[in-house]
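What follows is one chain in structure tokens, specifically the form predicted on its own.
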Amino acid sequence: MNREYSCKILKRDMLTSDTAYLTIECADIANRAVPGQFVNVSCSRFLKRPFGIASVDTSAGTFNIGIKVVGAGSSELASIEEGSIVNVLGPLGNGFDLSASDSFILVSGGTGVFPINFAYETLRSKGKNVTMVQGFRDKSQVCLTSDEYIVTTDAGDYGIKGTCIAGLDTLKIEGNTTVCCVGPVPMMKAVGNWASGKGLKCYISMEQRMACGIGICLVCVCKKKAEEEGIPFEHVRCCKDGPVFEFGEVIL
């Protein structure tokens, strides 16, 4: 059931010039997400926002949100002062299937280095095989990354030149293997179609603007396959249906 929570800011880091990382304390919150949900925060603007949940510490009972400043709202967000109180509607959404294997390559691109580690580190804590790989436009934008992980750079200034497909293609595929990525529409679908032509399950989240979060507005439909014969799609809505898909489920 979904639920609405008064929240404090604990901590608040710039992990690059223009990308806050909160530490938010709300135990439910912590106890109850899985990775791929997300939560809708409020600001001073009519709608809250949907960030991807990034990790959660249940002992102290607090989770993290990355906030990537694009408009009036994240930018208030991003700036926001620790101790403030705000309001959360979450923990959001349909997560991933981390049980799909025993053996995960995690891709991410932009913002979507946020939700993707929830799963990393969730999937590490299993004792899951686990590849990292990253992509980002330019070294500035570069964050949560680490030595054991793969990264690409549009511009080439870090990590490998190009995008999260030349990081792919330096892997070894060996057994039964899942891919989850979260980050750009093309992306995704370059991504999938990169799992599909191995072989590979892939999971990837719609990463669409959500009003409401619980699927009464419709603004973030997308379309997916319809399973009735005649019908080339139908829409679903990604906060309530997703946000997380099979890639062969959707049209991109």
Ligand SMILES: Cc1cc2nc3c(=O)[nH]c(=O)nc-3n(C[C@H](O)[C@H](O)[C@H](O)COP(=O)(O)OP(=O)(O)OC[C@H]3O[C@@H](n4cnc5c(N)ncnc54)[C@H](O)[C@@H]3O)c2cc1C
Second form
Amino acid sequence: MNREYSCKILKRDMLTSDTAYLTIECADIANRAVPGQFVNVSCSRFLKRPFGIASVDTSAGTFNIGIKVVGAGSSELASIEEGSIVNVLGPLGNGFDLSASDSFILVSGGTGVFPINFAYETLRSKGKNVTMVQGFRDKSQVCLTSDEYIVTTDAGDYGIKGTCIAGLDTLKIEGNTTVCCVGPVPMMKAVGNWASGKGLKCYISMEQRMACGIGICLVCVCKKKAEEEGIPFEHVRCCKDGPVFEFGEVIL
Ligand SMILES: Cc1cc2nc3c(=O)[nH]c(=O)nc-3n(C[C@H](O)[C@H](O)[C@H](O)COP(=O)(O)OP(=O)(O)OC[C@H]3O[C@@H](n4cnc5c(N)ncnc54)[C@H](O)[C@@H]3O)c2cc1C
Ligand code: FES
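The form predicted in complex with the named molecule is what I need now, so please give it after the form predicted on its own.
Now the complete complex, all chains and molecules, led by this one.
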């Protein structure tokens, strides 16, 4: 069931010059959310804006989202004052299947770092074997990182120079491993093809432009390979049927 909450912004940190990290009070969302899900957050614009859940703290009754400024809505939310109240719809969509194996490779590109962070924290708390590969444009965008992670930058001014594929190519794959990836479509396509080449299952998350976030308006549809013979494709709603899909399920 979709629920809307009035939530207090408890804390706002700036992770980079244009990326904020908000701690939002809502015990219900913190308790119900699973990695890969997102929330729709109100601002003064007509439509709410979707953001992946980056972390939860069930004992504090809070969750986090990371917001990179790209336009008016994200700019407003990234500079919101602590103590402000926002309306939040969520948690929305379907998350990653984290029971798929005991070993995971998590790959983020850009703001994909946020939903992937939640997957990392959850898998580690379950004692699973997790390797994190983070791809950023350049050093100024690097956030939510750790010395334990493999980091790549296109500019080569931090970590390995190149895309996250350069990071993935350094890995030795052992046993039954699942890949989860969130980032721009060309990046997820490259990661999905890399995983297929190694015979690994790969999940991707589609961050289409959205409006309602709950499957009604059809703004977010993408094409899925049809199961019925003779039909080239069918449409799926990324907000309701996704945003997480198995690589190869949706047409990128
Ligand atoms: C499921 C989902 C999860 C997301 N998670 C995060 C997150 O964790 N952190 C984060 O910073 N952003 C995330 N986004 C993207 C975020 O929702 C958009 O950046 C935001 O809605 C833009 O609003 P705006 O008013 O600032 O920009 P607008 O004025 O609406 O648009 C400004 C520019 O951003 C582009 N844009 C808008 N929405 C998207 C989108 N969905 N994908 C790519 N480009 C877009 C527009 O084409 C335009 O060029 C997510 C999107 C989805 C659908
Ligand atoms: S955003 Fe409305 S159906 Fe997906």
